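Take a look at this single chain, the form predicted on its own, given in structure tokens.
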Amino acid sequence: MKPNFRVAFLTLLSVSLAVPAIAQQSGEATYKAKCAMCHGADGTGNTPIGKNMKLRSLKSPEDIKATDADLFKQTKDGVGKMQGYASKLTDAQINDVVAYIRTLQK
């Protein structure tokens, strides 16, 4: 490989590996700011608000089986007693939150 091509290749590789980590960090921050008060830090809904609203755990079989598109729609539009976040979060932020929720499910 030529030196310039090698540098460009390594730069692209580094960026492509860093983007998911950045998304997870921003998803985690948004989750903690907007979701954890009800869903809990671990996603189980074991909070006073979560218990009062009878939230099911984000680790439930239903939420694990749900597609990312399903979780995106629920977050954006709301579901049950949960308000929608369409006017409060961008689509990118919602996608980052969904990605973070997936890490909680592992």
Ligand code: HEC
Second form
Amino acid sequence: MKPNFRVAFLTLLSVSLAVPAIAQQSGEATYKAKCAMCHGADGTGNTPIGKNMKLRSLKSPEDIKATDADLFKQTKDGVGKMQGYASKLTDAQINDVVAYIRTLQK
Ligand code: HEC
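Moving on from the form predicted on its own, kindly provide the form predicted in complex with this ligand as a structure.
Every component of the complex follows; first up is the chain already shown.
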């Protein structure tokens, strides 16, 4: 991670921690609009596309163990067959969506 990026990320992270209610709301909206069609409303990937792409559940032990930075990077840069969201979502939106994934994992 480049230092500038890290500072920006930590700043955004602390902002989203400071306003969890708002963050969760927008994270939920983003997740439902952009992620749920593959990952499922509950994060398990139990959707026609998710099954087709052999998605792992976002509630899997691997994804629970993954740090927020890991999930952020996978969402932003893409992973395997999933394209990155760098051009579609702001860093703040990605942070919010990661925070929302955490609520699904509980
Ligand atoms: C077109 C279907 C699709 C959409 C839409 C999608 N994903 Fe994915 N996602 C995938 C696939 C497929 C993988 C597994 C990639 C692999 O390992 O080959 C994946 C993997 C991930 C991972 C890595 C951890 C894991 O369980 O494999 C994260 C984190 C993730 N997605 C988050 C998101 C977020 C956040 C969004 C919405 C902004 C999103 N995805 C939208 C298909 C999708």
